[in-house]
Every structure is written in C-alpha cells, then in structure tokens.
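Form predicted on its own, single chain, as structure tokens, below.
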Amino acid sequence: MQLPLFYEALVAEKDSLFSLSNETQKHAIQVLRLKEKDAILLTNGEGLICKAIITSIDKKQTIVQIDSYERINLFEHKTCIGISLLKNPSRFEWFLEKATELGISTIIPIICKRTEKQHFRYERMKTILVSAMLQSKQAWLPELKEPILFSNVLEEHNYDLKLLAHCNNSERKFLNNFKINQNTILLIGPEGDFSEEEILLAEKNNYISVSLGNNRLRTETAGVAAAVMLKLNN
C-alpha cells in the first residue's frame, strides 16, 4: 500500500523533526485517521520528498521525525504552456490539474485580444495545482504566473524554443512532430483564437506557428492537447 503524500512548502532536507501545518494535521489525522508511529510522505514541491513518522499528534500540532529523503530530478528540459484565461473558470481549473498531472513546468495564464473577461482567484488555482501534484503522486508543483498581457509573454527569455498554436490558414508545423530537447514555451489563444495581429507579433518574436491536428479545439482541450504532445516528445 502507498504511503499518503502531502505538500509541505517548507519542509527541507535539513530537518530532523517537522511540524504539519493545520492543513495537512487535518486531512491526515482528522480525515485519514493516522496515528503515531505510522508513516507518510512529504513534499516540497521542489523535487524533495521526505518519509516520516508521527511522533506526536495533540489539537494544536502534529510533529513527524524524518527518516529518509529523496531528490526527484526535474525533467531535463522545462516546458512552459501560456494559456489565454477563460470565461468560464471551472474549464481553466480543468486544463490545470490536467497540465499538472502531465508535468508542465510552468504555466502562465494570458489576456489576450479577443480574452473574455475573468477574476483570476490565484490561491484557488494553486490549490487545485497542488492537489493534482499530489494525486499524481509528484515532487514537483508547476509555477503559476500571475495573468499577463499577450504582449508582454512574448518578452519571456527563458525559452529556447517558442510555439504558437492557432486555427489560422496560414502555414504551420503539426506540433506532434517536434523533438522537444530544449527549453520549450507554448501558446494557446482564447475561443474565437489569436488575432492576426498576434499571429504576426509573435511570428516577429521569433514565434513558430503550429497545428495541433485538424479539428477545432476549446482552449482547455487545445491546452492538454498540446501538454500531452510536448511531454511524449521530450
């Protein structure tokens, strides 16, 4: 039987004796039942996990001894999908705790042109990231940007290789066909897609254009389309 996970931010590989916080305390004791001497697992999110054992359990606080630790490498290249906010928020919370649980590095929320309207709740959003990281049983939590202008990711550095995923008639290169072994970023528009004055922008910043296959896709659906694509590729 797997030992439970559960995400401490701040546990570290120095640690010897750690406190959980009030929300891991509840869901492992109040709703899991655990017990002294029984053992779960911890991570930072940051590639570490940890083994431990409940030492102590009272109502203000529950300390774990660590027994050992594990560094998880990240995968050796970062894949990073840009995505425009949605409408409907349950449909964006959907592509997220699905990107999360394909292993997206890292995920920007964008406002682009044709960008309905939404309040963006960022600590809801890494609830559900965190959730997913767990329910995959992962030691890394993709970062979540807070939402920027279409414009302004363009200005992104880190990435070697720069995607562009629209419906436009103009050329473009299927995505499945891509070997990704680089630093990789990727966008996808909003319903109703990029303009063609994004297209255009983007192609000056030295953006490629890609398809991801004949059908018309939902941004939620174009957005795990293209996470499962770029990490079957990488």
The other form holds:
Number of protein chains: 2
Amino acid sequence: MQLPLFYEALVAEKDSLFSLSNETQKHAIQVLRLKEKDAILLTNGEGLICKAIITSIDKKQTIVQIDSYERINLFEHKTCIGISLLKNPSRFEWFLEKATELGISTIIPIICKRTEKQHFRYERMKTILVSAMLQSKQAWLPELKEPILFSNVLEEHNYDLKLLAHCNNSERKFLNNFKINQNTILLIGPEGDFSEEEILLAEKNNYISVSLGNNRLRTETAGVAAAVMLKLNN
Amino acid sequence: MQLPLFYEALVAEKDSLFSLSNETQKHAIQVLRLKEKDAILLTNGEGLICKAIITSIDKKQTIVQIDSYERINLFEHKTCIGISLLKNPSRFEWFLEKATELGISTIIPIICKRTEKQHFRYERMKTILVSAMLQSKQAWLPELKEPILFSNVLEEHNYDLKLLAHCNNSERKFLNNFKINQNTILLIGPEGDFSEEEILLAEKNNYISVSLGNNRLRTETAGVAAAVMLKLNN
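Could the form predicted together with another copy of the chain be shown next, to go alongside the form predicted on its own?
Below is the whole assembly, all chains and molecules, this chain first.
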C-alpha cells in the first residue's frame, strides 16, 4: 500500500461520494498537498479499506469518490490486554502505540489497588491508537475501553482463556506455552504488581496465573512482551 | 532483593571497604536518606552483586563495607541486536530501556543507507541502560557499542547465528522458529527498511533473512519484539 492511508470511521462500502473529515482534509490537502484526481486510501478501522479519488477541494470540504474496496478479515482470535494505568502517562501511551502496531484487538485500562494514577484522557489515547494503526498500515483499530476497576474487569464475559500475569512466587505457567486458539484476555498489574487479594480474587474467577519470563519488567514492557507472545501463538 | 541496588562499575569481590561514586552517594544519602549501618546492594554490571553496609558518611565521601557477594551467571547464549539509529532519539532510548529489561547482552547502533539521524549521545544512552538494569534488578549491563556503519557491523565475528530482519518480499524465515542455542546477532533497519543492496550484502556475509511477523512495525517496536523472541527461544 503506497497510497496515503487515512482514518474515516464513517466511510462505508455503499458510499460512492464521501466528504473527508476536517482532520483528514487538513492532513491530505494542507500537509501532503494532495490535489484533485489524486488517489488516497480510507479505512474505517473495522477492516474496510477504500481506495478513493479526490474529486473536489475547497476550504469547506473535500469530496472523494470511492473507487474500490478491500475487506481485511481478522482471522485470528480476539486478544485483549487489561493493563493498569501508570503514573507516567507517556509510558502508558507507549504501550497503546505498540499494542496497536502488534495487532492486539482490545485494550482495557484497569485501576488496581496499587495503581498510582487514575486520570485518563480518552480522546488523546484514541488518537494515539489511530495514528499507530495508520502508521503500521492496518485496517483494524483496537477497541479501547474506558478505565474500570480491577474487580469489574474480572466480569468481562467475552473471553474463553483468562490469564493473569504477575511476579508473585506462586505457581505460574509461562505465557509463551499457551496456544492462543480462543478469545483471550490477559491482565497486567501496576508497578508493585497486583496485591495478594487481587491475585486470589482473579483465580477465584477462573483466571490462570502466568509468568512473562524471569526478568522483572516494567508494566508497559510487560504489556508489550505479552502482546508479542499473544500474537506469536495466535 | 528488597535492598536498594546501585551501579558501581569498580566494585570487586576482593574489596572490603569501598568508597561510593558521587552519583551513588547522592542517590543513596540525599535522595533515599540512608544512614550509617544501613545495607545496600552494589552491582558492577558484570554479574557481581555485593551486599554492603554504610560505615561512614561525610560530604566528601561515603564508605561502605562489603559484607557478602553473589555472582549471577549468564547461562544463556549471547544475544546482540544491531539496530538503526532513529530520527526521534526518544524512540531509540525507549528501545535501549526495553532491550535492557528483557536481558539483551549487546546493542550496536548502526548507520544504514536510510538512517536519518546519526548523532548519538553515548553517555546519555549509557545512563539509560544503567537505570533500566537497576530498575529491573539485574546484575548484567548490556554492552553498548558506538554507532558503526552497516557494512562494518557485517564484520562482527563473535556470532554463530546471523539474522537480518526486513520487510522485503524475498523469502524469509519467521524469527520465532529459530532456536537461539548459539551466540546470535540480529540486525534491524531504519524506517524505510534496509536497501536492496544492504540485504544482498548481508546475505553474502552469511546473514539469514528473517521476518518478525505480518505486521509492519516501527524500528524500535521491531527491536523490542525481536528482543522478546530472542529471549523466548534462548
């Protein structure tokens, strides 16, 4: 895909003419200096990629004509990472970018007993996902949930395999030994790890304790390492 | 290890008394407010961890008495990542931090045909490695080389398995299918990837072309994903 790719949540196969959002118009026309008759790609972040031709440009709006479609299927199983918010938001943003590049399907920011920071700027985080998706030329935008309490994430029902990564000395299986052949959710705790009570509560809720290896990793590093392993075995 | 861990390149088993470096002294005494008789851990970044007791504190120097030793062996094979410098240094620094946490043994910044940035602040990068080593409670500091030209990295002789990660459509084996049971070097290119000529040159020098998966990853993401896979199969 050599054509520039843009995110348009509302673009749909049926459309023949489509008016670009302000953001796309600004980037395509003012930054990239695209002209009428130039071709671009649009994705709705849900597997649809449209090739479109710019038909008219004016200050108010830029109209493109949808030329052809491609549907990218998500053949793999759903992979969800629930991860504690971090005191340093840029570390959390790094995780979001990398998880998107690696193709994780759902991200749930969680608030644990030892989570230090609970403020979360949803719109800013969303834009990080979008640019990571575009930069890595993907057509699927990970679903980003609003932060929820640890006890509530345990009630997520859409996953068949439920994993809890922690450094507690209890018996843990190595994540990389799991074949991810079903919808899977994996939880990662804050700096300082999950509390004993949280680990017990998760295990009561059919979560399996897993290890990410011998090294002691920062939360966002654990998140990226887990994303790599989940995708490797998917 | 609950005691605070500090880096002292010069600490050695034979020492009974040791004078802390200014940096360690500042952190231990001014930041952590440690007092005489408090215990700390010192590592030389080469597998040695010493438990030491603070015996005297004054403005000029802080003296500790080495109490006991532990030697952490690197039983695994050497893993080296040669990776292009990046236009955005914070992305390169992020890679250095994560590669250290994950336990990569050697990092070689490389300058390729399409490398955009060639400036490299060695001392700053070294401090990032040190704090990542301490933060992840490790006793081995990765060896950080000065940046070298791509053609020169091909002459590194210390590795039995030589891998080149790129996105070119030529035939590539999946990195995760390699058993890393020998000293291994893996090269990762800049944004825009290695040039055709660089790929051919590497293959002439017994490098095997590998893939890191189906997704198109940023250079630093590729570096971290590769680090995870190298350690998983080590």
